[in-house]
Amino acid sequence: MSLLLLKNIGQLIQVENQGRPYKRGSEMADFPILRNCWLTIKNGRIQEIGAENSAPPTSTNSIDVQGATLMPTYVDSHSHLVYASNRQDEFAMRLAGLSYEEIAARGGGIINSAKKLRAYSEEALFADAQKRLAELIQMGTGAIEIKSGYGLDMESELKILRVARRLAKESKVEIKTTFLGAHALPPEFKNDKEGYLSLLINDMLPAIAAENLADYIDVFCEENYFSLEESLRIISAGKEYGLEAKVHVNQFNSLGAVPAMVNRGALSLDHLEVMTEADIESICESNTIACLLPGCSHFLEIPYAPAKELIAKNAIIALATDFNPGSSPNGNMNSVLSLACVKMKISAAEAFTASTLNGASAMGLSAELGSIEVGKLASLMILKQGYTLESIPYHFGHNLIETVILKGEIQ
């Protein structure tokens, strides 16, 4: 592949040359930017960045920026991308004031998500999702986490790991999957959480490691959901497939997850909207990122997670979009990053450094992508003349986003 250079760019964001896996408290503001330089990749990874007002290179192949701002595209650590079809009955319900739980207690929530895929038949499930992958490319999104968890039956979940696979194959976007079969209790079940703890853990997922369709394994962790003894016993199982733990924590309640998934070493809690001081400690201390889901928040009208206090304690931050039907249909990673500069009061660094490095570090993927360094996978993204970072979470439900990268590749 020939070389293609990026020059006269104004802003070169989130450069760096220290080969970081993540950024903590207060390094999260730590923001590298380089102005009037250039930047060239080949074979779909960044070669070399020039110096502040030096020459470019000669190419034939080159993009003139005209001094617009270069950066990282996002990196969505969390996502129920795969689904059937929407849920816009229940937000009427919302609307005429029932809570998520009392939706739920109708058979809405995740048990109705799960009846509308039963019925999808895996051709179908992956052209919405193609759809789906599609407009969050141009809104900069350049690697995301797909989860299982809206089938849990055997097939169901095989289905929506098996077209998350297949978007990685036919697309540039960096995709991670992860297996939720311990999302809800399915009404088949209803009596009998331990038959389905059996089919998680002995069925479903030596059949998902067999076909290698997962590479971390989650558990709502939740009052009316799943228990902290029965959420330790599902990731146990999964590491015994080598699945990191991704796990849903302190959407509503503290059980004490947060200390006893940092324990068994999870990669990263998220929600965590519900924390306790000793919550909060705990996650502060440890190496396990904390992923905070503000567009649920603004959905549900719930509290958003401690942002603020995490970052000042020195936690490992980052946000993502909590795709789904359900409780935050929205994949637009401009509007999480505005929300948590909004209504978390961090900084635009801080949540645009949760929003790319550390949203790779959740993915296991802060090696190839997440900032500007020399090596890495040539993801970025042009904004529109006369934008900058700041300008994100300003113009709130702006797409700013001029041109996509991805792996070299104008999208």
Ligand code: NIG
The other form holds:
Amino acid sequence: MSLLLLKNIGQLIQVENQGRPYKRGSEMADFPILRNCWLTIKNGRIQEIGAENSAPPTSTNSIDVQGATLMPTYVDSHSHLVYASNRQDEFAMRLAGLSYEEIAARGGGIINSAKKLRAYSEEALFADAQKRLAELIQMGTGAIEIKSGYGLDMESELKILRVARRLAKESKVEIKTTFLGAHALPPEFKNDKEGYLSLLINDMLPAIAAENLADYIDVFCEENYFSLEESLRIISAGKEYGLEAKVHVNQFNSLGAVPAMVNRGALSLDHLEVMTEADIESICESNTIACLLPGCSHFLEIPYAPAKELIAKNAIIALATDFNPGSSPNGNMNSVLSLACVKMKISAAEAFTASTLNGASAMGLSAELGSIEVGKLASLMILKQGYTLESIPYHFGHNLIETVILKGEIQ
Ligand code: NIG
Ligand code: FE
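What does the same protein look like in the form predicted in complex with this ligand, given that the last one was the form predicted on its own?
After this comes the whole thing, all chains and molecules, with the earlier chain placed first.
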């Protein structure tokens, strides 16, 4: 039985005791902080939170954090972490003036990544992803959702999901996996979309379910990718295997997917850069989480999702990295927080709730992570001396984290 005491905590951020699964609208700014307190960890979970100015228990195994700020680790609820090599060549094309869509039309984009990934061994894919994950841990990520979608054939999609499951086994990060076979139409089905949909629904999904490789289903619902009607077919098929929907919608166009997916009870709708008034109303009145990806807006120079309006209208907002080699080659949640504050004009408290508790909700993990609460997993970060939550968006590009503890273990 392992017991660890963290004492002399200056500020303990996002302390909860009501088991709330998420915070919506104005609740996102409601931000409980305990000062001058302590916390004990037993068997990887938060055992006790000491009242302000109370004396800590005597314990041999303790860390004196000397007045530092302690926060729950980030929950990154949308990533494509398992990919093969980068797409820096396409970045150079972008800098020369081509758009993301123009590059995709010339054989770049998702198809380019799929070509590279198919040639990669499972072992190499795992080694690369493990290195990336190690970097993310040092930047405070304690949970991450990982999508497939860079394989686009049976073997390669399964390969990605197996790698993600193995990462979960071999690290202290909580990982959920999402099947995104409908990320793009692979070249061999260029003139046979129905054929690919049939492969995806009738062959890939059953194989993935048989190996229990996915927790969620996703589709890139967008012009030139998958129509709303096709997307609905895919998420309905996923539902038959118990996979809830987390869907890429409204990145470049509003195809009516927001109300349609909300009506089908999607867990989260992600991107939302292009929103009509009707889209906004529909998600704000629902329990579907609006997962916003400001790193993608920054990198592709596309509009930012209307976070402020969504919060004003009572939505549940999560923030995530969308870490992938094409539209957001950045997995650092600290910079996502900063972009959300500066570009979406939301407060540090709102951005942090979106990056922790609401992100956990968007991965079905809010009973385990996302706040400092007795019984939850002890996945915490200790900031460097003298910094508080507000310092993170302010010192954009810096890493202010001194120590990361995942499930009670220092990383
Ligand atoms: O979430 N939008 C679709 N998929 C990814 C980008 C994929 C890529 O360019 O490789 C995204 O932005
Ligand atoms: Fe994405």
